[in-house]
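First, one chain by itself: the form predicted on its own, in structure tokens.
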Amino acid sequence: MDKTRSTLLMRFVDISLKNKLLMSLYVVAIGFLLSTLLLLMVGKSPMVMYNAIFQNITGYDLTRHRFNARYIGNWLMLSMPLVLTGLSLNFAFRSGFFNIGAEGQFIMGLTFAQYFAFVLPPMMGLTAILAVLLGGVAGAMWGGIVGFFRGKYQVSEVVLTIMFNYIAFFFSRWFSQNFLPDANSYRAANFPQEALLTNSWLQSITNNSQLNNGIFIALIALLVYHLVMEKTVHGFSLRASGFNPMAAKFSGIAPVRSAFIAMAGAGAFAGLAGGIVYLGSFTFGRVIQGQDGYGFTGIAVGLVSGGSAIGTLLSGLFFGLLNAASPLMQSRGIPREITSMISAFVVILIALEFGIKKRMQSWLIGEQVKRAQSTSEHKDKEGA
């Protein structure tokens, strides 16, 4: 290799090591050329995968030429709670924690926005907002469980989260069919249309999407994430627990508090996930029937994300791309799961990742302390 394109070669490296965003935009691209060649491999044209990826992100059929912007707001819409269930992650993660129990936190949440969508005062624009307001405490509550534990007693927040998990699936029908109204075994009394999310301006601007005010509380929840990490001391003291928790400890902060405090925040964010998706997508109570996978596609989201709150934000909208296009592949002869198989690549890389900076990390040393020998060289021949 010549000395201009070792150069090159080697910038590129040095920049992509430093930029985490951009060490997950290759993991992404990775992972569609493994859809592309498995795609080609049995025998299906890739271009009708990016067709509808296409669709989605610009509401333009290239096949039909027709522009319909319900695809867009309905993209939007499956996004936005895998953006909160990402934020979920993220939130734990930069403290030091690894939730698994996002799942969880996501059905506490959903299951009392729906309790409290029933039982608080009818007020147009306040009672949605106020019951996904109070399942995101639902979450917080739940998530804090498990931060205590394993603050004061040095339980794996693993493998609480894991039960947690299946504890929150059971209370939930358990407390859905006998505390909403007209319950039964799958669905309860239609919600009070002052306690639905529906907004009819972004639905007339989408062609009737299902999009609606979820969107706001996830632009805020964003904000609000990025804020308290990166501009607050309670958000410095979680990163310093993350990075070195016995440095922080020595330091004064408290690792229960810590602990607590970073569990129940990446419950809220969960809780309000699931909030936004049953009082935003449906008319009616609901008792679940299993997990809907919001709270696990949240952890792929977050370790795409890179931890930054534009990281999340893109991220989510990728997954929730790869979500709403499945169905239109389905329809045009893709396997919707080819869907699937582009998020496993995406994980798998990801997982991958560490080992590949490290061994990109190796290679870049080794060529500087080449350049410095052959340099040193030089001058010594030029002395000589």
Contents of the next structure:
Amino acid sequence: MDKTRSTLLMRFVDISLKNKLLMSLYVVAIGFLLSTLLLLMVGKSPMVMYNAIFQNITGYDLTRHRFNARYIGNWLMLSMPLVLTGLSLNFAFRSGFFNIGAEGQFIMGLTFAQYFAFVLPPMMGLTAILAVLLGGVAGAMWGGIVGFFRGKYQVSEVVLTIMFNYIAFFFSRWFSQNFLPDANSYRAANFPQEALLTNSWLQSITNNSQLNNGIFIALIALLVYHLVMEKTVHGFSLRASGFNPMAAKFSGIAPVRSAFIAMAGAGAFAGLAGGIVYLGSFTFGRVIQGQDGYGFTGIAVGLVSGGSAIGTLLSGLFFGLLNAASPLMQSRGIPREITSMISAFVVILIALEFGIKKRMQSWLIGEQVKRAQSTSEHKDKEGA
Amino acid sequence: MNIFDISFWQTFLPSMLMISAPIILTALGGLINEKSGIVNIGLEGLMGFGAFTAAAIHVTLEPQLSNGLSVSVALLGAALIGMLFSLIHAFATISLKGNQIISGTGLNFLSSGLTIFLAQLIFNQERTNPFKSGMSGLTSYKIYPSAFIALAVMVGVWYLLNKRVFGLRLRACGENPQAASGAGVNVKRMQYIGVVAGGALAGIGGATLVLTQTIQYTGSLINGTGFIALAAIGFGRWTVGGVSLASILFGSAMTYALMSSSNSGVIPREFFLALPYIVTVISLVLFDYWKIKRLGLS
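Given the form predicted on its own above, what does the protein look like in the form predicted in complex with its partner chain?
Shown next: the complete complex, the earlier chain at its head.
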């Protein structure tokens, strides 16, 4: 028997270490396992949770044997902004920056998307897209300021983005109450019809869900992210400065510019998310009451995704699914917060993953060395 | 509202102390945390755990015990729970050397989920049951004991960090862990102590917040107070005095914003609510600008 051949366990560890998506799958699986245990511990049926999730993916209600496409539509609708805020984290993360500020960039995006929805001249099919794009620009500027300070003066982007989240929140409340038509402390006038992302065809095939044109914006954003990151010099230099800032600096990549681009790009994705949520799911201008959480959940989306476009899509769909299924769970008697618990478990597991990975690596190398030694001893004996 | 009127200060000062105390407690906890070399952006979440625990304990014990005793048990419970959950952060970042920001974010997620989850199980609603009376004010101006707790912690932390060998060792672990380790300090143990002490104080911070400012725990109760504490650490330049003063300044801005009715003044109310964050951004940028200029880096 060939002793240099690795055991099944070793090969499993090896494959897992090389594949980021596989690691994410384990993390999600453990997250579900922990939540299942938690539900059992408090005497609730985990099947309710799994049924609700199944129903949102397939539209089929296992308990009443009925099909309703609206569940699928709403799942996709809730996933779109999360895909975008996930891209926001990834775009900065792969450049070496931690963007905790997607929430604030999201808020800047929705604030200006709403504003432009009212002030742009009504053009069929164009006003909504333009307003969302201008929201993206607002988000990009909000992120870009942080990137500039980070690149120029080395101020921690983590602390700055946290501060900027709250500044954005209070700014948005003040701005919306003063600059949107007929605004009071919680709402403004109805949007003009041309400024809505509503798509009657998408609605009709999903039994009147709220699925809207935002889905195309999210898909195009995914494509742009993929092309910029993997196919352009820009993307390469961004990834390089994230991977090794020193080396990047010496090879002529300007730190201020790359920090600015990384954070502005991140802000643009989050800003678009704000636009599509507020022009896609509501028919009237809103004054935000609290942080919606899309930006914070985006952190989890990005961390689980492993950084690729396809990973972000899958991860966004996963967290969108949790959000979509939670009201269904609540109505069937298990606290809907179980879904935020799954997110929490997943994020904490990812924080632990780094250390666990290192242990796995050193274990693997140790095993390989041991095996190599024992074979060479074996050969020595044979030789003698 | 006239700031030259004595009645303004009679309302303002007690409220300011009430609002500042949780910020001071949490910020000093975060300071110990950061001095040991571990950043914890999960302070917000730890405050949430503390506030939920305190509210749940107090509302349960209130009918049986005297107010003072029930409040004390609630504070103690909040501190313990804060310590327990900060252990997750300590394990992830110290033992496994994981990313501190991810782990802290995880704590925040866990707090917002788990507290409401438990509230649904225990109280059948998305909040704890309301208690009859929280901490009782001490004088006719209703200054809460939380202000004195904060003052005691302020003195204690200052003494511990600056006058004791323990504090020196803790700071050494943050500033130069190799040197500390070379001098025979158990760096991992010190960092564990730093993080867990931070968790205890953040838990107490959350507890004092819920026991003085409201009558129950809800999901939107903490609403950024932990992040204000984080801002106070940076704005206070990582010294006990600076952090405490920054917390009081931020507490004052919030109090003023709450007292001013919306849209009445020339400066909008939202500006005062955003002030802690704006001031912190400006100060961080300026300090780092000066640092770079002094070192001649650009």
